[in-house]
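Read the single chain below, which is given as structure tokens and is the form predicted on its own.
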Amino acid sequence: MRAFLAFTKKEWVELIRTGRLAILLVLFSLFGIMNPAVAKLTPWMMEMMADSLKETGLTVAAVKVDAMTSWTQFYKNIPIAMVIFLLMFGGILTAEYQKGTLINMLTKGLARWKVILAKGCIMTATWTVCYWLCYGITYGYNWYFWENGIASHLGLAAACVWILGIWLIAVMLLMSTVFQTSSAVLAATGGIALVSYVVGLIPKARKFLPTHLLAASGMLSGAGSVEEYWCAVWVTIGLGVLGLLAAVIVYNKK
């Protein structure tokens, strides 16, 4: 226990001093302010826009925001901090395999599904404190704003992409121990994540697939129901565990 606690503070000490957890906090944060204040321009650039089209005989009719309105965005907007976290983190065990800084440790007697545990845990913070500050952000805003008892299910809708964040987690973490460059890492991931939402297309098969909890948003306006979602929460929940589990029976092998 002592040299996993051990080895989980070099990786947070080394993700601070890198700047990496600097860097995502910014990220997460501007997301999470640009949300509402897009909703809240919006009906100014419609307006902006109607002057200039006034001139070619259209017009644009009076657009009225509300909370809805910024949580739209931050289901459109939380897939691309998805995909900047996942990119900060793509060498996060293929970096140690060109250093070569690994070999001195399990030398020693560090086990290596201690390796794996510590990285999984370090990145699980991060996500979970980056999502949770940019999803708070935006609930301030609205809540300041506009209230946000027009939305249902909020922190249930909110959940279901952070477990899909943990997901893809446990995915590049398996994808660390197969491949050795960050480059086949992030493919591989991103393929996977590919497949689960082409394979999502066929109606019968999307209730059972992990990309299926980004459409969770729908529970928001009543579009769809809570029970439509708790397949892919379980599913999502089992794969990671598996996948968890076979990144350290691959890195034990390796």
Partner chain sequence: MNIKEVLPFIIPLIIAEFTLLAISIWHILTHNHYKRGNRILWLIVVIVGMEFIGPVLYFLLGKEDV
Given for the second form:
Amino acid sequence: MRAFLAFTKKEWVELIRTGRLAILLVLFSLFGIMNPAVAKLTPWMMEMMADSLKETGLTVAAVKVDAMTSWTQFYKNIPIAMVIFLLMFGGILTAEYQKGTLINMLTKGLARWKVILAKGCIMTATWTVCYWLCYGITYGYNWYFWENGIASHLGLAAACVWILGIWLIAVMLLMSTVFQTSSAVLAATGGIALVSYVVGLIPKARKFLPTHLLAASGMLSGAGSVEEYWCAVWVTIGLGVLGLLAAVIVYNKK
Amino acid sequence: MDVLTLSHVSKSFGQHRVIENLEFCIPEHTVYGFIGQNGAGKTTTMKIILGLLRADTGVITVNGKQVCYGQNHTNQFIGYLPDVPEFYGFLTPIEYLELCGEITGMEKREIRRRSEEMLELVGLSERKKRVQGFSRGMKQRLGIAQALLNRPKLLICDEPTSALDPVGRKEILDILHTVKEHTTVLFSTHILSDVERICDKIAFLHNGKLEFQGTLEEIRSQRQGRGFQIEFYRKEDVALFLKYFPGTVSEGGYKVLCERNMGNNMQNNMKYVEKNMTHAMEFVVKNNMAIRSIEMLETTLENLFMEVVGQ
Amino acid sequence: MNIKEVLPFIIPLIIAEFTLLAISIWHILTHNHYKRGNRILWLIVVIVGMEFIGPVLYFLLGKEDV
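Output the structure of the form predicted together with the partner chain; the preceding block shows the form predicted on its own.
The complete assembly is shown below, putting the previous chain first.
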């Protein structure tokens, strides 16, 4: 336990001293502010466009924005933030192989599964803080300008995307134990997400796939039912745990 | 008591046999030099001792306990210094040592005390600076400090000096020499002068086989009596000398070399060479030859090494 | 569109972007080695790179692993 805590502490210090945490926090805050800002600016931009379009004979109806517009932005932008997050952590294990920093830790008796678990914990914690920070900021603005009440199951829908993020972290850890370079790890992680997306094009399979959680914003307008997502949530959690276990097993064999 | 014993250890990677039937043991408080060319199997042997690689056959014991692959309970007796130690650049030496101590399960107070002690020993003064900007020599020092932190019975160093400049090399060797009082050192190298400087016992590894091992004294005695060399002032003296002493060869210019017959008996060889040398001196005096120098030749470690690797 | 409505966005946005810029510039100036590129290049990228893209590029591609 002490070894695990010491290694986790090292990961934490790394997160802070490399500036990674600060960058991610600011970035996710930026994303959080951008969502309502874009929503707020939409009518104004429409007006500007309408003026120029009028000359060509087109008329644009006035658009009405509300919290929903902002939340739509949130779900449109969060995948980008997620990708940046994963890119930032793509080398979390491979950088240690390449530099050879882990060998010393392992020869000193640090169990391999503790390495995986410590890195997983730190990434999950960072993702959780960053994600809910972004959510909280968007929520705050929406509350201030409009009314969040018009969207249903706000927290639940957000939790779906959050779980998806954790699944991707587990996948990335597993890939980190298989591949030697961060680009290979990222490509493989992206590949798996893509597979999930492509298989999701089959209507019958969609419900059971992790990437289905990205569409969880459907809950907000009431277009999709909550039940529709439970399957995907359980599958994602299951796959995440399996991924972590597989990562430990693969890593032990190396 | 022997801290490390290897018996009948073999290892191959696919078809390639890296180590063949390796057998040696290291008594306490010795500095054991492990010599061999690049690719002779030194690093592989060390990795097997550390349990990072699996031996195909053979038994290794460290401090009386058998080494098993993947399990590192024997590693509690071992401190390991890789050839180019890499540390987390964002930590300071003190923090890194703390991390190491925590992982090996040392007590908090002990960690702090030992860290100070070790940094003192290796002479690393930048304790609060991050490792990021450290030079190779400084990293090597920190490497020794971390390897010795938990008072290991055996310190294994993989080519600790090969990446350093002469000054840094001497300093690291001095540290290893001091450390001998507290622990046993096994270190690999291909720099032969390092071996002469600090080793008590040495082993030559060639193509995965142990070609020769012994104490430095044993090797010294083997090195005597290779022959002698005379350097003259005049060309005609050289010609005359060569004519009267069959078996001597001109080394070009004014030098003449008289080598021993390459028999195996050291004692006889030595006597033979001594006799020949006094004989030659008599001849030189009798013929009024002036000489620049006369010198007994010793086999350098390098010659021995070359002999071993068959070149 | 009234300016009062925009202020709640503009101020935090500016603060966040300048923080990002400050962290990146500080990081670039305190390090001498980069994975690729050099100091001038990264300073330009970070300053010119609109909004967050410059700093993100730097931290992904330019920052050396330690």
